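Take a look at this single chain in structure tokens; it is the form predicted on its own.
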Amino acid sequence: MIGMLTARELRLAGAKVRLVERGATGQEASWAGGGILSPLYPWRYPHPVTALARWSQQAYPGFSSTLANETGIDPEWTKNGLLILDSSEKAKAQAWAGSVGARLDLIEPNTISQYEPGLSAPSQEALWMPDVAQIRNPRLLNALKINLPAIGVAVEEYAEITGFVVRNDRVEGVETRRGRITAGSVVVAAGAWSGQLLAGLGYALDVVPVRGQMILFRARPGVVSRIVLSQGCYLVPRRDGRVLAGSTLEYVGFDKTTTEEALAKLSRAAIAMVPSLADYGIERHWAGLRPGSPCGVPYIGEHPRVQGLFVNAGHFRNGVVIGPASARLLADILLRRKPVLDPAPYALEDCANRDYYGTSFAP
């Protein structure tokens, strides 16, 4: 999702845009992930990812619909709000609420089920941000997949790149399986291979794969209406009545293989949420690979020590959420535009140097 919103935005503004994708595009952690329009415990965050995801949820509205009536398909935005009922931290949360201007309202646990009458009977408060809107990602990909040729991206897919071209320090395209791509600007954007693929220019990117797996409930409309998040775990209502519950945090290097523990803890976890999905089949289950960085936050900018290339990279579980504002703000870069936020928080020379563990950041 990353690298085709960045290409959009490069087009947009009259650049001449390749994107070459690996294998499919609209795909990897993109479609695997729920959809949640907000991080998950926004306060835990540092200010820079708040900062994208602020600037995001505004654009979201306007951009979905959009595509919807660019495409033909609606991305399905859907502002049903967000039920979390973990309160231990509401000190922290309404601070957080306060200073960013976020709505945040504490919930008695005998008015919770006024909000979701379907979960089990609730023993400490909880926390409604009645804002928070869902996206559903699938759909959105396949928007974007159908407007990017549309508005005149010219999209590569199963063209793997294998390296860079590179000549006094200034990157003049890219080699692929199927041959040399000559550039005059390169962005990478390749999720959690982000750090691999650049590798071999002697800089580490502080990108790793971070496995998530998910199940699907083939519930009904109604049976669950609201995101609901507890200690970790998430429920997703879709539309048409399925129920996205996720997800895992596993760091077991590129492997995408489901597992039968994380089945069966997802599935309890969400029972254990709404008790009635124990009365609905498991349709799918699956998993993908969040680029995950320190402390959630993306890298986005040139290359320290390459002129014309640049990373837009990192976002681990937020790339969603984040990806207009990530998108926006490296054109802006590239395009030498003002930017829509301060690019200094997310620059690669910081890379060894952030630190913004003070906040209390737990993904």
Ligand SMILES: Cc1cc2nc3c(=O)[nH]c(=O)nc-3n(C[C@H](O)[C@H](O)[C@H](O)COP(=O)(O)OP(=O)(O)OC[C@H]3O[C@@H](n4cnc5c(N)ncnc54)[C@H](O)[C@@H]3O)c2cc1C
The other form holds:
Amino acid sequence: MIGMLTARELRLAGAKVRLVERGATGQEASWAGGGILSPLYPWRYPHPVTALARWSQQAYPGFSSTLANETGIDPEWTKNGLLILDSSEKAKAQAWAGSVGARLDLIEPNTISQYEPGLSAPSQEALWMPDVAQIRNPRLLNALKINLPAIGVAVEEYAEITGFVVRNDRVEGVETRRGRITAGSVVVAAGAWSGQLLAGLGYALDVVPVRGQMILFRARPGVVSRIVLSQGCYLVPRRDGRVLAGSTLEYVGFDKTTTEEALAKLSRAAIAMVPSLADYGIERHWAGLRPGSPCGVPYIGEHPRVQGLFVNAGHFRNGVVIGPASARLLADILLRRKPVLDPAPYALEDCANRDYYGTSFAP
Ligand SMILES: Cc1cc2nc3c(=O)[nH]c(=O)nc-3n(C[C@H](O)[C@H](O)[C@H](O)COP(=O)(O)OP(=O)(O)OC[C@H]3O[C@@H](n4cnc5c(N)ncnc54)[C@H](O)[C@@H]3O)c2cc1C
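Can I have the other form now, the form predicted together with the named molecule, not the form predicted on its own?
Complete assembly follows, chain above in first position.
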């Protein structure tokens, strides 16, 4: 998604753009994600993540309808709100909401069922964020797959990049399994694989794979209506009634296998939240590799040693929600336009010094 969105931004600004992808576009983490258009427990993230999220949240409704009109595929942007059943961090949450102007209400236990009738009887207050929306990320990716060639982006699939062509500290292109491609600028948006790809250039980008598993209930419309979050597990109801339940957070390297334990854990957590989900079958179980970065702040900017080589990677748990802002910011930096956000917190030079929250950061 990050590569596709960045290609789109650059192309719309008039650049000649080629998107080079190892497999088929729009798979991997961007397909595997839940499409929640907000960080979970957003007050736990440092300001650079919030800034990208807020910009993207404003842009999403228009972006989604433009894509739907131009491609015939509706990404199903839907504002159904986020109901957070844990209120132990309410003071922090309210302070955060006040400071960024987000709507966040405290709901008494006896009224929670008005928001989500199928919940098992909650015993404590909940937090309600009515403006949180979701997007059906596989549909968004399918729309982008149609949109990119239509606006003039050359898309080259099954062409793994194996290295960079660098002369006098300036990038001149990439080497792929299908040959060399020359380019005036190169953007690395290879998700969890970005660190690996850049390793040969003597600069360690701190991006690591973090596996997330997810299951899908074949439920009916109305079984779950809101995005519901409780103790790190969440439910995302799609318009057709299907309900996603996610997710795990596992540091197991580049391993995308699914496990029985995760299946059991996710289905137990989902059914504990909405007991009637037990009446519906689990249609699918999958895993994706998030591009983990320190505090979840992506790297958006130019390589410190190689001119013309840019990076847009490390979006961790929030690439879908922060992707549009991140793509726009990268395009601004590359094209030397006035940036939509202050680029400083995302710069690669800061790699070694990223400690926005010290040890207290818990995504
Ligand atoms: C279970 C799960 C739930 C999530 N839920 C949400 C959510 O609700 N909301 C949210 O905002 N985010 C969510 N995320 C996070 C989000 O999905 C990621 O942050 C985002 O998809 C990262 O996008 P990306 O384009 O950087 O990575 P990817 O989608 O992984 O794309 C990287 C691409 O680079 C290609 N590539 C790699 N190496 C090479 C190479 N050498 N040459 C050519 N191409 C290469 C890959 O094939 C791939 O297509 C979730 C993630 C997971 C796994």
